[in-house]
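A lone chain, given as structure tokens: the form predicted alone.
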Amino acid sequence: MDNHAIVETLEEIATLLELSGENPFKVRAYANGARALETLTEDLDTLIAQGKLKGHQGIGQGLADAITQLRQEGKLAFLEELRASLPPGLMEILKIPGLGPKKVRALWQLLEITDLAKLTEACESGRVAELKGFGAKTQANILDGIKNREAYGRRHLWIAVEPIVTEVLAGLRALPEVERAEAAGSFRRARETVGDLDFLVASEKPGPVMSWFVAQAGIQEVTAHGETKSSVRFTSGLQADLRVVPAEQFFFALHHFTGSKDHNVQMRHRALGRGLSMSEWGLTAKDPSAKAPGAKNEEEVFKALGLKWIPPELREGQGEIEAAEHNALPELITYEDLRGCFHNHTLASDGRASLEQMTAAAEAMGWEYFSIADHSKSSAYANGLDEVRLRAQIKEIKALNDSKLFKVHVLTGSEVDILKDGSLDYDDAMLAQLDVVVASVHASMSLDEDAMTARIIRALENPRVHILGHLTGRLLLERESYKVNIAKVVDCAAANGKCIELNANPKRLDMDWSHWRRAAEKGVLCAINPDAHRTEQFGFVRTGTLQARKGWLSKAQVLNAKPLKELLSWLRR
């Protein structure tokens, strides 16, 4: 078992122990052990071989033995016994926002709630509200969380299904009967969440292709197995459909199964205006004596209707057809255009890598610059920095830059809490010492829309703020956005020359793609930020770039596509 998997296992043990009512010191031992292993810079195998794991960052003998067994055998009998001792439904209840191990244990012990069905019944009957530490508001929030979870269960994060898409396409393309294979649907359009997958294959021999598709690994159920269409459900619950068409129909079908309903309706209407009927199988001339054009690629599908090719991300029926007709489509931002990013955390707050490790990883990305933005002091849960620690970090970053150990330039910064009244967590004198100030809401998220909007606007009016972080606070498939008037916030950002973040964490992707076209038209710049807490999370900017493309953004409209000299000029305006 690798380090990351061991960390997750130790965290699970800590959670299960807390659910069991175990001694808090034992719970903390496993939680602290996970933290120690996350930040381990030495080679784990070497520490085990030399008998030096015990005592390392406070790791005791029992924990050292557990880590060693997980590393060498990949399993732990203690964990299996712990899992078996608890109702399995408790782990599902833990996924409801606002319910931690202590509250879940209280529900279990006091109301005998062991699954979501019993929790729903207890909330609807009012019994949960009567418990000490809960109340009517918590009960209502739990019911909302259950309702949302049921809806969320039908969708999947884009990044979560990408490995499946990659694997299925690789398998299809390796078949001798397959001429072409592509993914279509909402995945190809880069929607932030995906309901199901659509695969398309060009082949004259669909039988073997279908046989491979329904027999691949990871399938829980085959829901259809036909000559040219099959459907399967993976163990994750994700459904996937495969259609096989002749080569001459492939690009028409690819266009059809990629576009949204609105996009396809508009394209069919346009075809009718040109004397053509359009379907997934191709174009047909209404005049029997006329010949309808075919397509050897997707560009020719659009050309047949007098249009420039429209990137898949834009095919939502929101003005892309008119723009293509007038040659007014933007040259969309690409992943390769990015020069760096601004919102990243280190061990100083709740990150999992040191300043030097994050810097080395940023340099490996080929970036010109990046900024550290650890949490501010009010985010105590995230070990936020007070002024003394922040000043020390500023000196540390300056020393690292002066050392010339890395080519990438490290910017000083902070993710500063926007307090309930809209003031910031540091005073202006402290903020003035930073290269980059990212202002974000992390608490008091239940304000009404007017109060939340006024709160954020006040923060944006502070001249020391450069970037507004994760505007709506949403967590995809987990937590709804707080109430805020996005249009007013965008207008304020435009009026004050502020940048708005596109938080590229796959669970956030916030501000949503649907608002970026208007924001860019008003002159608001976008910062595609990974909100990285680990070095590997720098890669989140790739997903963020897809969302920026979906929002019609070009390189000129993205702050972190600017070279360092131009960026510094913008920051120091």
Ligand SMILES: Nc1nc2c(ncn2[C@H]2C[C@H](O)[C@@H](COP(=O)(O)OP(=O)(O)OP(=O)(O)O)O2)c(=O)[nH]1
The other form holds:
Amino acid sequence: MDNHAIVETLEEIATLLELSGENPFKVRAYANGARALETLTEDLDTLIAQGKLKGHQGIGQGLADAITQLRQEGKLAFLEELRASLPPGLMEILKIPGLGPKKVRALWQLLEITDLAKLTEACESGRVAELKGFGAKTQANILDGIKNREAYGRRHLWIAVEPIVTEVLAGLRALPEVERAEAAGSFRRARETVGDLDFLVASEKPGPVMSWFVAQAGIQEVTAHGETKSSVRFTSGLQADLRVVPAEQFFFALHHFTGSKDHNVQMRHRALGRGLSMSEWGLTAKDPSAKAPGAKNEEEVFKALGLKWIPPELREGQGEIEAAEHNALPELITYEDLRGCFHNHTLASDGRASLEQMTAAAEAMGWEYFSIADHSKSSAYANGLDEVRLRAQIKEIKALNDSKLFKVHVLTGSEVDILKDGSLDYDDAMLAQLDVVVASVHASMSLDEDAMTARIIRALENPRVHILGHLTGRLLLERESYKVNIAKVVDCAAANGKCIELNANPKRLDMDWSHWRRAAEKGVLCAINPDAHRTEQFGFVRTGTLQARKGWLSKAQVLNAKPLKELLSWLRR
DNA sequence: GCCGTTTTCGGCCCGACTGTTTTCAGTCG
Ligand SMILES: Nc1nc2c(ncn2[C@H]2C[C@H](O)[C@@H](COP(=O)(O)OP(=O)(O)OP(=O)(O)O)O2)c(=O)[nH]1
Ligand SMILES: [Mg+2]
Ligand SMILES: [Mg+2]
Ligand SMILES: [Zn+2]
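Pass me the form predicted in complex with this ligand as well; I've looked at the form predicted alone already.
Everything in the complex follows now, all chains and molecules, and the chain you saw is the first one.
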């Protein structure tokens, strides 16, 4: 089993245990184990061989054994038993909003409901409403949840919700009762996709603020409307939460509502160790005679627990609290640090703008340089360039630079295809004429993990290659990553002094943030590349930079933050 | 099942909201 499959299996075990009424802490141990494994960036086989699996936070002897067995044999005896003891359809029922393990179990045991079809039937015949703890409303909500389960479960691209966030914030801030309003949750942490929008407001009068919120245009349904919290669902299916708190509690609430959940749990654990209890309302001392600290800004929330302020992008519960404790947080890259970018297309392949138009746009971005990387000949679907056309483009770029029409320096290059066997689509003599060589996989994406890893490593070992393009081939919410051992590719990049791309196309955003901390520690450089096919797509690097920040990257670790002179000497070394 | 500058046993984050209930369990965030 590969990593991803093992993560899913551990999650399945957690769910099955939950459904069978197991100790909730044991359930959580499996769920935590899945998270721990998901965030391991080391190669799993290496960890198993070295006996280093146990010892990672959340992985003890039991989980280490289970993971090892899943990796090596692909099955677990107790999981088979667990699966056999529960109808598989319960997993789908559990996904309906409002139905948790207790209710699903009751439906199963009392009404013999084992799948969505039977559940629908029972609701329509009114039998569900008769159960203890259920009622007419619950029954109607279940039917609604079944009908809309696609829409309710969908996530959304960060970039797609950004304009909506801006609009809602502007609306909130325009209300006279609102003292402050911020977006929190996964949006503030800059996750590449968000499950919902989370807004926080400081106000002494929650009533009118929430009334405005639930009456916005485009709202299909109000799913909660309490004293401090409301939830709505827009017709698009996007959901949004609003929490209103008094100004004194704003920064504790902002911290809470920003999350992540794992980060919050770790912070609360830390508070407990210091004799304090932490919630969205602040810190309270367990000893009532002791004074509980307040907070005038977010820095003071962290300070109260002996920590430096942690940028929201890092709050994923992956070591940021430990780093903040030791004053070892990185100085994160900013958009302003960027001096250019690589990997841009023109009319010559599948871009929509000419070389001159792209150059003018790059100049307008205030950049010192940028590089062209049109497709190579095997990508015929994208009008990839053969050697003759590529040589002509090189000449064209030299002429453009010589003309001094623009101040921005145009670098020649290619996004050369990594062919099925790991060879490249141009020979070394051709590649040697280019300033910047980006190598990417565009075809034969269904190789098995070993073959794909070997293929990419072979390409990366070519001394002419500077940057590895969109490493996983994923298209967020559309297409899974192809199978590849990222840890091994990163190690190869480190050993060969290569740069890996952080493709800033909002649907790609790979190599993804979770791998960058380890990669950069090993010395791999990052290129935040727009993969622009139109002039306005240079702007992608802004969100790409947020992902680089999530990956703990600082200016020195980003190739396109280097001044041109340094860049050229790195490219030509 | 995990874990230990309180602990190797006995804890495990903590609060809002709904729908059901007649005082709160379950679910969610
Ligand atoms: N302490 C604590 N905080 C939580 C818990 N669940 C959620 N939160 C906080 C942290 C979250 O970032 C915030 C908003 O919850 P969401 O469910 O919207 O999660 P988030 O926005 O992080 O991810 P999303 O993209 O919406 O799935 O509320 C929890 O179980 N405990
Ligand atoms: Mg959210
Ligand atoms: Mg939310
Ligand atoms: Zn590409």
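In this text, all values refer to a predicted model and were calculated from it rather than measured experimentally. Residue numbers count along the first chain shown, from 1. Rigid core here is just the name for the largest C-alpha set that superposes within 1.5 Å across the two forms.
For Asn383, the Cα coordinates differ by under 2 angstroms between these two forms after the core has been superposed. Taking the rigid core as fixed, one finds a CA shift for Gly539 smaller than 2 Å between these two forms. After superposition on the rigid core, displacement of the C-alpha of Ser85 between these two forms amounts to 2 Å or more.
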